[in-house]
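Okay, so here's just one chain, in structure tokens, the form predicted alone.
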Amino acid sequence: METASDSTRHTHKVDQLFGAIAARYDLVNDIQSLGLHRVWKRRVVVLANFNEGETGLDLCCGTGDIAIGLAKRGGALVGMDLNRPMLLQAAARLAKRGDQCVRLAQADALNLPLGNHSLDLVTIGYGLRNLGSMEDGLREITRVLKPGGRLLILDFGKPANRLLRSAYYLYLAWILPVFGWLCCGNASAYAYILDSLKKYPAQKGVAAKLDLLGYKSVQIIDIMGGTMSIHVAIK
């Protein structure tokens, strides 16, 4: 059973890893996914159906890809992340674009500085898997969502096909750390992905947890044979 101290240590470790690679995070993502991560994030933005007059949160926003996409759709949008170097990258991108539609904030996903039932939308891209406690993170998200609010989760998945899963794990174990070392001088940050994925319940496990929290219409969208997935759920 995971304790509060375990969760704190995990959060600190992840924060250090992402802080070390923040400056080249987008570059490595483009290389290792052949730019497809941007396509998947745009799909999240479209599925989110974020409209004028709504309030939204892009949690674990990183360098701001999803937040920037959502802001173009209208509505009041906050990009939130615990990692300050990542937020600085997002701020630099927004400043370069002259974009004032996204408000950035540093906060822990397990203790959101937001009121109960205050949001129409929460998105989280490649962040749920990294939280100190996924269950606590989902409970916090649920607390801040309005009844009828939408939650979209983009993350690594576990392919159902055993051969594809084996090849995928091999890629994550050997190729991604090489990209991390070549581009960032940090292989451990990318070796961590496979470790975190093995502990992550992925498609069906996350859907089951959402069901327990009372979400309805929980939809799983598999991408590239289930190597990635998007959950769309209504509170």
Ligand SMILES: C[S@@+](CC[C@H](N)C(=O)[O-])C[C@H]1O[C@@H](n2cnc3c(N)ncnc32)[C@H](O)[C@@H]1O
Given for the second form:
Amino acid sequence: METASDSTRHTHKVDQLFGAIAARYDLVNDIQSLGLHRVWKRRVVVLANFNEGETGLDLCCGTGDIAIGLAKRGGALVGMDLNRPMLLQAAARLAKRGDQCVRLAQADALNLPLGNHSLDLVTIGYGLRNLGSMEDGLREITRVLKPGGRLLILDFGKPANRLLRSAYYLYLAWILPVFGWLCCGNASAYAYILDSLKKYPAQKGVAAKLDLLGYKSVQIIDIMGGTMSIHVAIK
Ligand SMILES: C[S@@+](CC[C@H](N)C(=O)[O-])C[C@H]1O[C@@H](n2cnc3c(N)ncnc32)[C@H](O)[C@@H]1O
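Show the form predicted together with this ligand, please, because up to now only the form predicted alone has appeared in this conversation.
In what comes next, the whole complex appears, and the chain from above leads the way.
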């Protein structure tokens, strides 16, 4: 069983990991997914159906891809992340675009500085798998969402097809760390993806946790044979 100090240690480790790769994070994403991560994140933005007059949070916003996409839709959007170097990358991107429609804040997903039932939308892209306690993270998200609010989770998935799953795990174990080493001089940060995925309950496990938290509807959208997935949940 995970204790509170395990969770704190994990959060600290993840913070250091992203601090070390922040400057090249976008580049590696583009290379390792052949640019497809942009398509998947755009899909999240479309599914989120974020409208003017609504309030939204892009949690674990990193360098801001999803936050920027959502903010173009008109609602009031805040991007939150634990890691300062990742937030600085997001801030630099926003400044370059002359974009003032995303507010950025440094915060821990396990202790959100937001009121109960205050948001219409929460998105979290490749973040849930990284939290020290996924259960606590989901509880915090549920706390800040209004009844009827939407939660969209984009993350690595576990393909149901065994052959595809084996090939995919080989890619994550051997090819991805090479990109990490070539682009950031850091293979271990990218080897961590497979470690974290093995512990992550992915499509069915996350859906079960959302059901337990009382979400009215939970939909799983598999992408590329389930190598990635999007959960769309209504509180
Ligand atoms: C893989 S990146 C994803 C960034 C962005 N959402 C994207 O899809 O490109 C994961 C992000 O989660 C953030 N993160 C990890 N643990 C966190 C926590 N406990 N609270 C807030 N952010 C956290 C990291 O700092 C990192 O920026």
